[in-house]
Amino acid sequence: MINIVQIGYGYWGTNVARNIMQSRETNMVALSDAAQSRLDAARNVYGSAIPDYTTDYEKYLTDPNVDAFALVIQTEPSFEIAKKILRAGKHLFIEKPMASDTARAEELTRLAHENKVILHTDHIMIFHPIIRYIKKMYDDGALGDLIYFDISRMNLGPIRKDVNAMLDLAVHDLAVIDYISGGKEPYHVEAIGEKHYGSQETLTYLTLKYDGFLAHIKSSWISPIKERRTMIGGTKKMVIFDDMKTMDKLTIFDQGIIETGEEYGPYEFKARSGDITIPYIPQEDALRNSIEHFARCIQEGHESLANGEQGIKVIRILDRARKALIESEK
């Protein structure tokens, strides 16, 4: 079991507390929190159950019986504290994303490589049950090749200061397209989005080309509703995963274009139709299984899916994708 301190209990840090509190293969030593009004709050769930309620987490970097820090606090000042826990030799479960830049999201894989600890980025959609299945649709060939990716990730708030809707929501759909497509990066990226209710664009959208494939992504806090959707064009199969449904969240079409073989004919391509698929996917929290991989890896002595490496692609894309968003407000 790894003993894991926490640092912050806020709107995200509650939902990761109660995972690592019922996981079997976590045991929270601590849990911090700057403010007292929230490990206020915490105690009032956990009680006891929790040793330690603290406003200072640094006399937990020399514990030898603390293996690692889950950081779940907003970015910009997570940079700081993280390098104080990787250099401290402690495992890290960091909040996405991983930094505010690449230069950051760089530095803090380094000292991970350099004190040999674990660095995991709470990419927590790559562990959803459905995104793996897909993943492995893609690596049997069952899909054929990508053609697009669609994706709309949208809510009503919380409307975050520290980055915009964009590195919030977009981080996770970056991170799905990495894991599916088996790293690609892609060559070019074009951003556009709308400032409302603070300094930060609320809305943005996203559009990456490939090597091969196409990638939309729209982020927004300020949808009436409240949306999951990704739906992945390949040329054998095409799947349409919306996270909001409470069953029967993936369907699968066995759908796609052929050649007519009339050369000269009006239409030289034509549409295939053939089933419509339901799988039936056991439900897993996404979160349980990113922290229970965290854990494994430390166990195990193996690297995070949502390692360093991949937190430093899907941040190089971010950036670039900021400076589009510059570009197009000129």
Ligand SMILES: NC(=O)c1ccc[n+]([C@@H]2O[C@H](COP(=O)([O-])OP(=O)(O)OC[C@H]3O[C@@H](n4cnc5c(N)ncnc54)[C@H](O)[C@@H]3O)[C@@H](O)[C@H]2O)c1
Given for the second form:
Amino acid sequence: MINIVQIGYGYWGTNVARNIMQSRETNMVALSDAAQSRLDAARNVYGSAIPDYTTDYEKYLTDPNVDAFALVIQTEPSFEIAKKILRAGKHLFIEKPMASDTARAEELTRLAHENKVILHTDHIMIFHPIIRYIKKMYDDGALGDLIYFDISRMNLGPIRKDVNAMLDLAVHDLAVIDYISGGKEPYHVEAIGEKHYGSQETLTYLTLKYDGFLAHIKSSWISPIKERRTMIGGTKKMVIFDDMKTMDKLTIFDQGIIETGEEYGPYEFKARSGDITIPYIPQEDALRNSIEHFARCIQEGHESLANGEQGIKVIRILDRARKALIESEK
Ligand SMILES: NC(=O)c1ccc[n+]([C@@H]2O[C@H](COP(=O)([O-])OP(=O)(O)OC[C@H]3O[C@@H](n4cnc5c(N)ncnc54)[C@H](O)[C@@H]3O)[C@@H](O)[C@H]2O)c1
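The form predicted together with this ligand, contrasted with the form predicted on its own above:
First the chain shown before, then all remaining chains and molecules of the complex.
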């Protein structure tokens, strides 16, 4: 059982707290938030099941009973607090995006290595059972070679102040592409976006060229509908993962394009139709999996799948995309 102090009980913090409280692998030692009103809200839910509600998380940095911190606050202020936690030799579960730029992500990763602690970014999608299923399909050769990722992650808000829609949302998709492709990085990055309702891009389109495949990622805070849709094209099969559906989230298309062998005929290639299947994949909570993966990494002493190196790769792409966004404004 890992003893955790959680910092931040806002919108997402309520989900993280619920999972830390429900998991058999974690024990909540204290919950901290800068806002007393948020601590009162948490106390109403958990009462004495959480021993301490405090605005002062720093007292736990030197507490030998505390193994780890879960940092669930906005990206900008999380950096300074993350450094204190890592320097104190405590393991860190940090919300995505891991940092606002590559230099910061590198610094957190270096501190984690120096202090021999686990650094885990909450890239929850790589702990989603459907993404894991697709990863296995790819690794087993069932998908064939990757041709494209076509992803949209849209909703009405929340409009964040410290990061744009791309840093808020595409971060999940970049982690998924990194995970499924076995760590490939794009050699070409294009991005356009629009700022509405604040100083950050509310809507972004990101286009990436990897060795052998393309990715197009749409991230929006101004959509009338919530969409969480990932389409992946392989040379053997294609899949659509619709996370808004309740049961049949993954559809597998045994379809593609084949050569006709008729070099001088009207078509050199033709569409190949096949079965459309919906596999049964037991439901699991991706956030619970992410938290329990973090706990197991601490207990078993191995690196997280969402470690500092993965965080750096994702943030490095987002830094390049930010430059492309600025270029596109000229
Ligand atoms: N993994 C995911 O799928 C996912 C989903 C949503 C949000 N998030 C991430 O979670 C983080 C929080 O997002 P949110 O929507 O909950 O934000 P929020 O604004 O609703 O909540 C943030 C909370 O942190 C507290 N806080 C801020 N600064 C603090 C400090 N210095 N010390 C203590 N408490 C402090 C605030 O009082 C607030 O209660 C963000 O990094 C966001 O990107 C992740």
